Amino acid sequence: MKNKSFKTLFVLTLLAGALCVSSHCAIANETNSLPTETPAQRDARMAWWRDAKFGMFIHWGVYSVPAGFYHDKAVSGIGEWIMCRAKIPMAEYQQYAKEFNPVKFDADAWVKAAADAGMKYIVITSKHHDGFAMFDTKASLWNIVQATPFAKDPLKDLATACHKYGVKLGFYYSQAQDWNNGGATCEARWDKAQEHSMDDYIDQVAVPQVKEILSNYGEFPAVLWWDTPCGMNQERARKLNDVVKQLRPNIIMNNRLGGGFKGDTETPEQHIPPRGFPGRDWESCMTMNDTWGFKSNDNNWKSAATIIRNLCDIASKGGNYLLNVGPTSQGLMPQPSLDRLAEVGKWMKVNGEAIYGTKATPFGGELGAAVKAKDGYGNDAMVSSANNWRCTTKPGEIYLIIFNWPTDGTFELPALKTKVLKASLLAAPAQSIAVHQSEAGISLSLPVKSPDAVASVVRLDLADKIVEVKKD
């Protein structure tokens, strides 16, 4: 992570021996959250998440009030870290809550925008590193109900809207870093008021609040997204993990709790691993611009084309895509975010079959790999080293996602162990595509013009359910 679109690096030796590399730092763990779970039980628990493929991350909190500026000066770095980056004293930072009044917040509109974009789940910051709780809590007065003129719990409205639209709701919770309630800071403290016992914070704030977010929202949360496990030794992490196992044994957790707890999902941030994480569930979280929390001066937006191709790339490697939106202090999603979500939604309505419920490419090697380059739209992206295409599978089906349509109309694949019965375009299923199959490989005769300038999908129907490539 070396450019401004990535969260600021920091290196800290954790008490647990882990390395904290970013504001969303992933760590290597060894202990599973459900050690007695059988493989079949795990598959059943993870099934909806694996099928979903596409979710919305929402970073929203008091930091949207300064929106990247402190004393009228722009603060570098990501928006939700402004208190730390500008070394704002606790008493001064807490005054922003008096200006946090998101009267334009519309949970129904938010969830509908996600659903229309083809997203199947939402993960929202219930508490970020500034310690401000975006829910009604008895463990701290520093929360949206008691410290702001808004005086309502938006997570309850989101839970209702998610149920309405059939979208799963998950909560991000910063379990270790808490710059206002006595948790870790991951960097040197800048205010004497922050000096506090980490164990007292875990017992008196983190554990009670995790119990609240797991208990007060009906069927949700379906996901619990931990972050930055600075100072999280095994004892502290176990206290939180035990609460989860007791209240929500079927919840999905990521790998950032700390203390040696492996969790369910790997969480690469702002990048797509060239070959994913074979044998592990994983989810790339990415911003649409350069920040997670809202910054009024960040207009470096990724194109809809980049977002669509990122989604295809991630699905082809067996992962999920968690795409971030940073709402304003008024409760509005930025219009550039909404515009891009709408464009992605149009593509997904035609081609979602090639994303949802799929598994990774069977071709592997260079055909399944990717390299970092410009994507043809002037944006950084992971692009294929072989013809700029991706592939996903379902039993008896292969989906070829073609970014750059071949100018001669010929598209070639390695040989398969099973016969291709039919080839068709998702955008024009009635249009016939000739298939030439031999021991040497497969050749498709495509139409001259691609159905979609960003990504066109060809479905191959196979004679056998098992999708295998012939080996030399």
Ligand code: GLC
Contents of the next structure:
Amino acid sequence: MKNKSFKTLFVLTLLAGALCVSSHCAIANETNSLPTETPAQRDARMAWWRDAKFGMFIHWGVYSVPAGFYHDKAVSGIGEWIMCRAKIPMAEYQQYAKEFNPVKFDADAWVKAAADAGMKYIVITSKHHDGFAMFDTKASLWNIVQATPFAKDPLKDLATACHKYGVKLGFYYSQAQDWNNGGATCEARWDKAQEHSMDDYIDQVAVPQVKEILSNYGEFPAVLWWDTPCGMNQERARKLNDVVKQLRPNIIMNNRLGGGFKGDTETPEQHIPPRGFPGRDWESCMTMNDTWGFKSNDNNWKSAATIIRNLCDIASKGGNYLLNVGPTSQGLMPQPSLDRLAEVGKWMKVNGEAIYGTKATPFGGELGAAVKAKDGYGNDAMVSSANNWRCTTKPGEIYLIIFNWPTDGTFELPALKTKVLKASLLAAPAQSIAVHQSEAGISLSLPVKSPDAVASVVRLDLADKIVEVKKD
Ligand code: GLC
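Having seen the form predicted alone, can you show the form predicted in complex with ligand GLC?
The complete assembly is shown below, putting the previous chain first.
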């Protein structure tokens, strides 16, 4: 009898295994955010995010009060790390909250700036490493409603504005590092008051707060963005993952939860991986100057041209671009950020078709290989967009994004399996472009003058939906 049931179990296990291999087996991997999801369900869940391509990161919190200075001395490094970098004692750091009164905060204007730039989602710091909750919470007094003269929850207004503009709202939440509520510090602690049990912090602060941010904002958040998993083990991470699965199974989460959880998206920071992440969804997050959280003395702004070309580069490698804005303690987005967003928006109005809903270049290789650089703090910084062009696709379409317009008017492409029916400029659709297609390749005769000094898009309409390069 015993033996028989053992056999049955054995056969059932084999059968399940075979089914799994044969086709759409549920992803039963513990380290995925949704263990019972099929690949088709996953594609459906990820669809809006994959199409969106461009989002706004917002780092906003109490660190915008010191804005890079402690006792009148400039503190090097990224602004939101000032408490750790300058080893500011907890009691002293908490005084900054009294000066955090963002009376000029206008959620509508922020979301409109993002939408006008062509951004389809926003991810804002609901709590960064300093542990300060930018939302109404019952789990800690260290929050914007109870510890500041502002005394309101700005995430509520952002959720309303995001709904109005059709922009998705996501929350960043520092689940592991928390320098004021007894969480981890990735570097040595600097204040005795920080000594605390990490498990108590997870149970009494992180878990209840994640429940709050997942429950109190209507249709949002659409994204949960974890960070720096110092001190996370599988048990701690699982507690947070369980809350997410239970309350918002369709959310998209990144790969920074820790404890072996892979999440949905890779998150290269301040660089563009030369070949993207084949087989994984990914999102490059980058600053516009050299800091995430506002610093009054950081004026090292990237040009709008660099930002536009980064977006094209990322799209050509199949990723998303999460571009940061660090608002002030008054609640204003820095003017240089707004100026750049407006420029990108102008470009996107004409050329967005080459970005939204596209897939990576079919030409492969290291087309547009990233040249890594270091920023002032030794982090991987901007890539140079020295290469000449990028490419994205949709079924039956190729978009050639040309950075440096050919002076002789000729643009050469490798051979394709399908026929090019038509070539046209997104900026001047009526203008005709002659196409010469042969076994050897494709040659386009472009107008002498480029339609856009930064990036001009030529759309190729193809005879087949499947876009394939001819190999010899
Ligand atoms: C880092 C930093 C953090 C920033 C984040 C953005 O991990 O710790 O300050 O929020 O990157 O990706």
